[in-house]
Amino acid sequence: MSQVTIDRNEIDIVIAAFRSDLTSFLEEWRPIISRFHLIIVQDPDLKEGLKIPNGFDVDVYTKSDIDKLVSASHASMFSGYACRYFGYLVSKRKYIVSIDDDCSPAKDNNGDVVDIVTQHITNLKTPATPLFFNTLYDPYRKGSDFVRGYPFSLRSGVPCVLSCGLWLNLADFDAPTQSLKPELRNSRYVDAVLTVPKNSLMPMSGINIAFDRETVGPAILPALKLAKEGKVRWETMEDVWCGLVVKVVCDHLQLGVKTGIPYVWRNERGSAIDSLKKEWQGVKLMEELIPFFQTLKLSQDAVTAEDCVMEMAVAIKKGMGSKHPELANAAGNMVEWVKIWKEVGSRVLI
């Protein structure tokens, strides 16, 4: 395997800020992210100014920046955890690495600090294998390869456009699971990454991800808002919905998604029991969403991520919007997101 080159000019680190003092968070991450450009998006509901230590190349975006770019009727798309998507929108670089501000750097089985940027970009710059499953994980990693019986015609793989990292300590369980098992923590660091097979959906977690913004950025979008959505991960579904959308897009466009390393250490935040009532709507909704997305087919006319999102929005509104008003709103947000994405992109080109 050839060594992957990490070009700092290709990468933006996007962080959503839910607390005013980011000093301890950024100091923990300084050895890993200080050489990259940072985009920090402040939650519009956070009134205090941000405290950011010196020594970072950073642009900060606030509610006023969001209001300048988005109409008042759609500004709520970027509230709470969804404010990070504003960072995805204004970035001008090929790759985005995004982490929640309740995460710290993890350590691997050798006790070494995990460099999530290098590992995410390595996942993205090496092919994915969604068309045929390789039982020895990612064949492009050092020390691995394709197993016996793997067709040589498929060994070139497809471009990988989304890397979904994992979590030590507080794993991304849902509120019912964490409430029933309040002491459950993930202490297993599995040094592996694999491709999610084609036609297999997944509940993407936005806690620790990276993606190819140029190729699939328009499909990494804020759309679904629960009626009682809150400020902790248990109380949101925006990233899970986004994962359903982007996986259908990737399958249609013959692109790949990987999951596994890199890990982050996720710190405690919120109460699963308190969040249970807020997330329950989303838990029930998933039982209907999965069959719908499993049968969703896009036309041959959809040749870009933008095309796919627009077709999906029409199908979602028609197929589920009348029964679930929140899904009709999500479909509308998808259309608006593509419009905003194109508008911002045209400004960059001028």
Contents of the next structure:
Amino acid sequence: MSQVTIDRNEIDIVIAAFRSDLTSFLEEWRPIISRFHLIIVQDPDLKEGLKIPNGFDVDVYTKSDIDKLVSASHASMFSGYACRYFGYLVSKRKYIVSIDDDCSPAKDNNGDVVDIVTQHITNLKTPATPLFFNTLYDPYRKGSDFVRGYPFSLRSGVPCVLSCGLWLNLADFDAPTQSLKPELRNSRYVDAVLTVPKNSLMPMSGINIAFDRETVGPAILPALKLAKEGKVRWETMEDVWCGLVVKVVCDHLQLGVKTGIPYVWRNERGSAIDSLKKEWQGVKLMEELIPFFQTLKLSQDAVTAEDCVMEMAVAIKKGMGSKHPELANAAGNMVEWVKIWKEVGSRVLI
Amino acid sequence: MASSVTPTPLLKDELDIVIPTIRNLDFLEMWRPFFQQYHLIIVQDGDPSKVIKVPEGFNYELYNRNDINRILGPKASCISFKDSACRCFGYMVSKKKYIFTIDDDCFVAKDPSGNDINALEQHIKNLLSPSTPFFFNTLYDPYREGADFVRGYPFSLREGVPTAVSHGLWLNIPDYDAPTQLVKPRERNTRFVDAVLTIPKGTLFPMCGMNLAFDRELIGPAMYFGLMGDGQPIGRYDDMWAGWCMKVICDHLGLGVKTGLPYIWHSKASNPFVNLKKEYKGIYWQEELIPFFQAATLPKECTTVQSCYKELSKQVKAKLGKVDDYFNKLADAMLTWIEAWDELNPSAKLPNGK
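In place of the form predicted alone, the structure of the form predicted together with its partner chain is requested.
Okay, now the whole complex, with that chain kicking things off.
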């Protein structure tokens, strides 16, 4: 298994800023991300200018940039947590690594700081194995391999296009869970990365992800907006929706999704109980979304991520749009996203 | 959600430990603190006249080939000879709800803190807590202490389903096939992955019989380890075969399969050249077997493990018989196994634990 090269020309780090002073956040991450190009997208609701320390190669995008590039009627697609997708849109690089601005670097079981960029890119640059489960997890990791009984024809794997990382300390639990167990913190560092099997859906958390923009960018999309969406992860489902969409796309296009390392350390923010008081819209929706997505089948004609997203949008509008207006909107946003993606002419520069 | 301070029940009267062997069971000495309270079923393979020495203080029943022939009569043909696949005879004669099976070259491993791992206790935890095959939880087993379901996990799926199988892993000598062993003779598994997870519905995996536990009442009849060893064209695919059949049936019946912890320390690397001879046909055949199992569906009238298994054997004959005549024999042996199972377990014709 060859060494994976981490080429700064291939990578953009995209951060959505929900607070104006990013000094401590960026200083913490400096050793890991300063050699990469950063795209920081300011939450359109944030009025103050961003404070960014020196020494970073960074482009900042604000509400006015969003308004310039997309029409006013669609600017709302990029509000709140979804503003980070604007960063994905304007990036010109092959890989995106994206984390929430309330995360710090974590330490592994040896006490070493986790380099999320190296691990995410390694996950993306080594094949995924969705067609058969390897009990020793990622067989491409050093010190691991395929186990006895793993068919040889499946050992070359498929390209991995999405790498979902995890979180120590404040894990990505929903508000009811965290309210019920206010002391629950994730202290278990599981030293594994594995492929999510084909036809198995999972809840993607946008807190710590990386993806191959070139291949699957059109499917990493801002679409679902809850009526009372807020500025804490407990009050959004945009990433979970995106994860369902992208997994269906990947399964259809024979692409892979990995989950596991790298970990970030997620800091305390917000109140689960306060979030609980808001409507349980997202939680209720999931009950219907899962069976729907599990049975979604795409046609043979859908051969690119764009094709897949367009077909899914039609199916979602037809299957769930009348009962759930927010899903009809989501379907509309998906179509709009693909249109904008094409218009912006997002091409990989390198 | 289980409280993290509830001690794990011992289940000492509900669990049998099945060990296939051809040599003395000195390895049990190391396991004594964890196994001594349990009843052992020793299945002696090979020469029945050899006397197997079991360390003092263990409560066990031992079956050699003569016993197997005596108990099963002509049906003994379904039990392999000169292959650890014979262990499934132990599953059949057991009268307990749970089985833990372990190879005699597997020892107690240590966790990263240096503590001995009680593999049996972890298997029991895995079996007594639900599985979650319908949606992947990114924080792995949500029922483990310190874990839970993540945001986005549907609440209607949080009860999970009963766990039928707990598949443990191995530190030190990994369970590689012969070609991999030849290419990487020195590779050792040193990575302790602190996770248990459910293998999603519709996903197959290579089940290793070295460190395995299951609920005999839920899935026992599906745990047939096939025709291997003496007189057979293939070896080292016994557990694989059982795992594929078992998973198709579990997926059909809504039962769960977990993999991950516990780890044992696997001390003996078998000879890769010997292994290659045994596995050779399997390496080719599995290219046909995997698509077969991936596409296998069972009719909804099959609501018991036995009926599922019999249906599967029909499909094996129909679709795999043309790959090699071996599969015709195997399909017949699968039926023989079910007949023998039902004979030895007359009241066990219960629907699955739904």
